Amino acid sequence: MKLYDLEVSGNCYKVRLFAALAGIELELIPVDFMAGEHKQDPVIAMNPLGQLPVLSDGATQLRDSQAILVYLARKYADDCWYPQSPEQQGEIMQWLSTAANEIQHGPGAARLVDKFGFELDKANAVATANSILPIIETQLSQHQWLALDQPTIADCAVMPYIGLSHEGGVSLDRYPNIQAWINRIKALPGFISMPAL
């Protein structure tokens, strides 16, 4: 099973992190983003959007980190990461959607501006971060984990760009529950890190 990967990508890290926590072996295929390899074969043939990560598992090829997390959890991991009940899946999915929307376009986008020089609306990204972080802080003031009473793929999906928010000028100083949650994730058996986390 191959993961077409970019080390500094939070979306790629989500997949690497979950695989490490769940004991799933991945062959990492580094993609030279600066040389445009994500817009060339074999990546572009598997993902016409030209984005990373891309997972190749035999005949199955998937793009989008949230979709990959669901696939890996259902096919290769213990049920605790993505249980089968519709209620529990719904709890998790709403946080996967948050990861793909408010987190991606908030702290994730602010990081793209500051760290990589993307021409995005930094003020809007910071405003989005400032609107979602208090909601997550409140959730984590009442729960140890985002979705259920144990770590799930929701935590793997949401944490990376929040943990990297300082690279976009977004501080977590006002969010002690978020900081404690990040530390709980870091304390999980099998945890792996990434640059700047």
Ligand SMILES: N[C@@H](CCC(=O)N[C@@H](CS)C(=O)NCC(=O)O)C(=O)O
The other form holds:
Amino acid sequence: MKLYDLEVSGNCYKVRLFAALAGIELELIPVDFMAGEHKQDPVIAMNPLGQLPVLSDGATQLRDSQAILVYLARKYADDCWYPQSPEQQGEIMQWLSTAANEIQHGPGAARLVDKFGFELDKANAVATANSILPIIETQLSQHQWLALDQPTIADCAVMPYIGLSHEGGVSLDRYPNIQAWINRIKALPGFISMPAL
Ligand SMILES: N[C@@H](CCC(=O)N[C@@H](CS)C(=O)NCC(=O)O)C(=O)O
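Got the form predicted alone; any chance of the form predicted in complex with the named molecule too?
Once more the chain from above appears, this time first in line as the rest of the complex follows.
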């Protein structure tokens, strides 16, 4: 099973992290982003959006880190990472959606501006970060893990761009429960890190 991968991408790291925690073997295929390889075959043939990560598993090709987490969890991982009940899946999905929206467009976008020089609206990204982080802080002041009583793919999806938020000038100093949660994830068996985390 191949993951078309970019080391500094938090979206790619979500998948690498979950695979490591769940004991799923991935063959990493590094994609040269600076050379524009993500806009060329084979990536563009599998993902017309020209974005990473892309997972290739036999006849199955998937884009979007959240979709890949769901697929890997259902197909290859212990049930606890994405349990079967509609209530639990709903809890998890709302956080996957938060990862793809407020987190990506908040701390994720602020990092793209500061670290990689993207011409995005930094003030809007910081404002989005400042609106979602207190909500996550409140959730984690009452729960050890984001969605359920145990770690799930929701934690894998949401943590990376929050853990990297300092690279976008967004501080976690005011969020002790978020910091403690990141440390709990770092203490999970099989945890792997990424640059700057
Ligand atoms: N919703 C997608 C977003 C993927 C994404 O934005 N990937 C970035 C790298 S982190 C990318 O490939 N950007 C290139 C582009 O948008 O042209 C996911 O969660 O995987």
